[in-house]
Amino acid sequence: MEHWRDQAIVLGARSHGENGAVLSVLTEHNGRHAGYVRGARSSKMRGILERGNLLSVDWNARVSDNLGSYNVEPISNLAANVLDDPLRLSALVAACRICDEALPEREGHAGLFHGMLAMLEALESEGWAIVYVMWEVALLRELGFSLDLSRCAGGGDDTDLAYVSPKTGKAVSAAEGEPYKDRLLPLPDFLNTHKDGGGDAADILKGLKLTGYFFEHWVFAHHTRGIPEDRLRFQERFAKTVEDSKHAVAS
């Protein structure tokens, strides 16, 4: 019999059987793990098993290669100090698919799992959409797609970096990305080691285009769904939101 304890974040549950779920999580030692839950559909367990929320689970298989079956305890419910920001749940439903789709499973790494749980915690902070960009950068790293925007690839002046080249991953300056702009990715103020400030929503939204861009060319190029569509959705939003701000400023 197989047996381990842990807490993990929820990423996602698909029901099974007549009142079961599949339950998707990210664990602290055991990486992205599944397993069977009885009795998910009832009212109490669907608000346990809310993308985002943090629970101690107990994993039990007759031997390790099976789905097994998991026994769950709500620590933190933290997918609902955002239900009431369509935006905010937005980010926190796309950050949970992506991990669910991208992470190979049961490949334990506490760091994923307390970089996830920092970014979701923060989900109710001001500066909640540079945290999330932030995260996605981390995300990428660890998954093997490292982004180098602290020197220019081409030579240039490291103070004064502007572009992303979108076929290595390097930041590139003003200068020495000039004739190359139309194909190159705008690299975010807040991004920039050398400098200081940036934050606001537009540069926040070249943040999740750059993160998106790779994401969809690197980490899911080969998936036969491509980019998950909760992903596309929260940039469309928070591009929406972009949109909205400009026109109340010019009326």
Given for the second form:
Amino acid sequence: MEHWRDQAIVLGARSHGENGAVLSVLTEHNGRHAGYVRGARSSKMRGILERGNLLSVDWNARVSDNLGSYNVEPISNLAANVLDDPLRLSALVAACRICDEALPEREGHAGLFHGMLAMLEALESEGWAIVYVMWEVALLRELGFSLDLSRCAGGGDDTDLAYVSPKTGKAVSAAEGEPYKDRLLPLPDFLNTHKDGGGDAADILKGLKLTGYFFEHWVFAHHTRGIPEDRLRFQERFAKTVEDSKHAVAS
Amino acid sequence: MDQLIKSLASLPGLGPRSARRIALQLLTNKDKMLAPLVDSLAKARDEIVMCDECGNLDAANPCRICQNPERTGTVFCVIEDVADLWAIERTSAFKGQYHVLGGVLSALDGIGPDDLAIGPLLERLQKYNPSEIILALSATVDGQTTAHYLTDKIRDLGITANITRLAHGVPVGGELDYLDDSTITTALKSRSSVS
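Show the form predicted in complex with its partner chain, please, the one above being the form predicted on its own.
The complete assembly is shown below, putting the previous chain first.
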């Protein structure tokens, strides 16, 4: 018999049979890992298996290659804290979906787990959107698609970075990028290591567009379904919030 | 016999063993149990239809709720499925119109906006121009994601109705000690003044 116990963040639960579900979680030591949960659709279990919740899981299987089954105990119901907030809820759903689709199965990475947990816990704070974008930048790095935002790829002034090359993921200074600015992605100020400040809603939207571009063209380029719809919906909703706040200020 | 057992076993809550017991019970009491059941099933198949207006199941189309002149069209209640409609109707606490969505958005299960009755809902809202829209959807991530999506769509159409949702929190007769953490968290967030 194979058995382990670990902490886990719920990424999704797909109904299986009448009462069960196949649960996908991001664990601290065993990476993204699926398993069957009996009685997952009972009134007691449904609230526990919501995306973003932190659980203690016991995984058992006859052999390690099997799907196996989980016994779960709730640790923290993080999803309940953001149910009423459309933007925060969208961010939580997008993060869980990206992890569920992009991470390789059964490859343990404690850093990824703790990074995701910190991001989910930060969803209740004021600066949650900045934390979310930084988490996506870190996730891209862990998936092997590192963005170099510290120096100019064109040999220009490192203290004047303004763009990111969509081909290489490297920063470009304002002067070097000027002739190609229509083809470059804008670098948000809060991701610029040589600048203080930034981080307003418009700046965060630039960050979401930046990471969204690389998820779409690098991470999910060869996925048949492309970038998860939940991630696109989150970016759309954020863009709409920025537009609405602009109109409110103008009027 | 096998076909009967197979059909019964495919119903929710029944397995092959219970299906065999039911089949045996029906066949040994043909006059008392099987004949009335066959009649009821045939009648249901022939007469019960989905309401074109709200998505309810009824012998009339539009259903009796949609046709009832005493039910106001100024309050709309949006629900996931017919079982939720029946649950609210049992309380007799709501006297407005319903709209059954047919589920909630769930990317995991491949349910997108086009799979739900969102278009007909928006058409009805434009037609009736209600003063309040109650989004009575589950207090789950998918349920609330759907509620937020609907709110955006309704506002995009310029409908200015008050959009509300059901309260989340302590159930009647519930003791705090036995409630799960998320229910207590949402109950604390949704607390109201007693005076």
